[in-house]
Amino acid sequence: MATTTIIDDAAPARTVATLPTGGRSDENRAGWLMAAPFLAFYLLFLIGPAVFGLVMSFFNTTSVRPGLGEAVGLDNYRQIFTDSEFWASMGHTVWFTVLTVPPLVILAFVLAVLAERVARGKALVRFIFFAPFVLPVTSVTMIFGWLYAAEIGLLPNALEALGLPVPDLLGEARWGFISVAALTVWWTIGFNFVLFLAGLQDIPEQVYEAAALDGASPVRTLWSLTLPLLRPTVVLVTMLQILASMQIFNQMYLLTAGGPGTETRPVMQYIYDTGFSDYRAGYSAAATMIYFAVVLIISVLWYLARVRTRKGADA
């Protein structure tokens, strides 16, 4: 290592150690040999099919015949435009959207909120929130397909010793939609809660001691105080919750199928479908190229607000 000398008239003379020559390069090549595994395996996985994907949408690709097959251009795309499955797919997913956001965000910031200003068994309550996280999606349709049973499942029984009507909770389309959306509302809030919880713990204790002095009301405290500060992490949690919304699969898929018909089908179920049991896989891989265009401008939208959001905070 080189060792440069610094000479100031009003302090002794001292040595200091500096980078050789062609240090920077070497961490540049460090740092790229370390990541080698995980680019290797990025361009395996996930660039290599995409192109793939990108490609066998302008060709008659079938999952049942070796090869690309015949090309088609831009037939595909011009087919899924007027295709009325196809956009009604993407009503349902939109449906779905609308359905769990609100109730995700809001949900999960009041319970934040709360759970943040428990005195004691904080612990526990941040595990009661956030367990039904970790359950696989097999196991929560599971509970809740017991839930919804036509005949024997709790909540119909439920609403008929209460007198009540019992509706068709997994075999009518708006049903389906409100079924499904309280499943993943009970199923992930956990994961909003924990963002929501640790933007908390972010705001110095001060600034309620401040307005604790002021007066302020705890209404007032939380309007004028908290929302402002948790501003970004409220844009994250929306932009990431509409995000997973629309990409509902698994979920609707074992509790209805898609069902009654294609009345719930989103438009994830759409593409499995046609690729997978129509076999119209280069349909499917242009299908799959719009839906994700649609992801990547809701994408860049979150990315101008989050600049809006941080420059707003610097300001």
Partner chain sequence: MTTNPLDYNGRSRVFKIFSAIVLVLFAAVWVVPLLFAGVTSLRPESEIAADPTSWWSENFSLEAYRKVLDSTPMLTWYLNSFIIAALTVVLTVFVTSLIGFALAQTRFRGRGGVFALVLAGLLIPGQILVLPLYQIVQGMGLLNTYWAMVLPAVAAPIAVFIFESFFSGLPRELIDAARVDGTSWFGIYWRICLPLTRPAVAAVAIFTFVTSWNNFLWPLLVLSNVDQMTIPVGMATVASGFGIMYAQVMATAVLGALPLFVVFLLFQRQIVQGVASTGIK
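Here the rigid core means the biggest group of C-alpha atoms that line up within 1.5 Å when the two forms are laid on top of each other. Just so it is clear, the model here is predicted, and its values are computed rather than measured. Residue numbers count along the first chain shown, from 1. Compared with the form predicted in complex with the partner chain:
In this overlay on the rigid core, residue 32 has a C-alpha that sits 2 Å or more away from its partner position between the two forms.
Right, the form predicted alone is done, so what does the form predicted in complex with the partner chain look like?
Left out here are the partners and the other molecules; the chain alone remains.
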């Protein structure tokens, strides 16, 4: 594999000479041979597209003709920075993230703490919250589209029966975000719930016994013991959730199609629209890179936060 030579010797090899002579070069060859198939896929379908996308962002590539097209330098980027449609879609994505992350982290945490404490039915509760997660997005949006449907849907009818005002759940941008966010919470909370549950089960019982001996109340135990001990999981879940919410596309596309107009269009759909409907691949690639930069910054912050929590845990 030609690809394997790129990174050879890039990092200090750990010397673990456990076998007598001859073992090292054989081990070296075997290691590379076993790594090679994945690296081929990885370079072709992940690193390759990432680099290609970066290159494309400096050209006026279109999706209708093969090849990169004409080099335009930073023109695409310059245009995007002044493109109100792009920034509006970034804003929509951020707003969706703001709407979904708190319930998906806090509610999942609370439900996990409660589920930890009931003796029976834990498996059933876990099943109920996690089952929606395995459903295809199309099924989920079909079901919620029917629940939200104006006049005839279950939710508008329930609100009416309660004497509450009935908003246009899908037709109005303000409510469209909330409707898609509620769907997303229902659909994906099980994943975070299970992560929290696993974290809670790792806390040794003795810690709680000691707290009880000291006369700590349940609330106090939760606040001063469970939460600090679970901090690595909280950080992990929060960041995974932010990254997942930042990629919102499917539910929005199927439920509101970005509408009315483009008032709920997330950035992934903006990229999709400019790249595949307007055929402006180069421009779309530049938008992707800016969006990627934002995601990358969040990821780096995540990494730093994790390093810090790990250090805190060790100290």
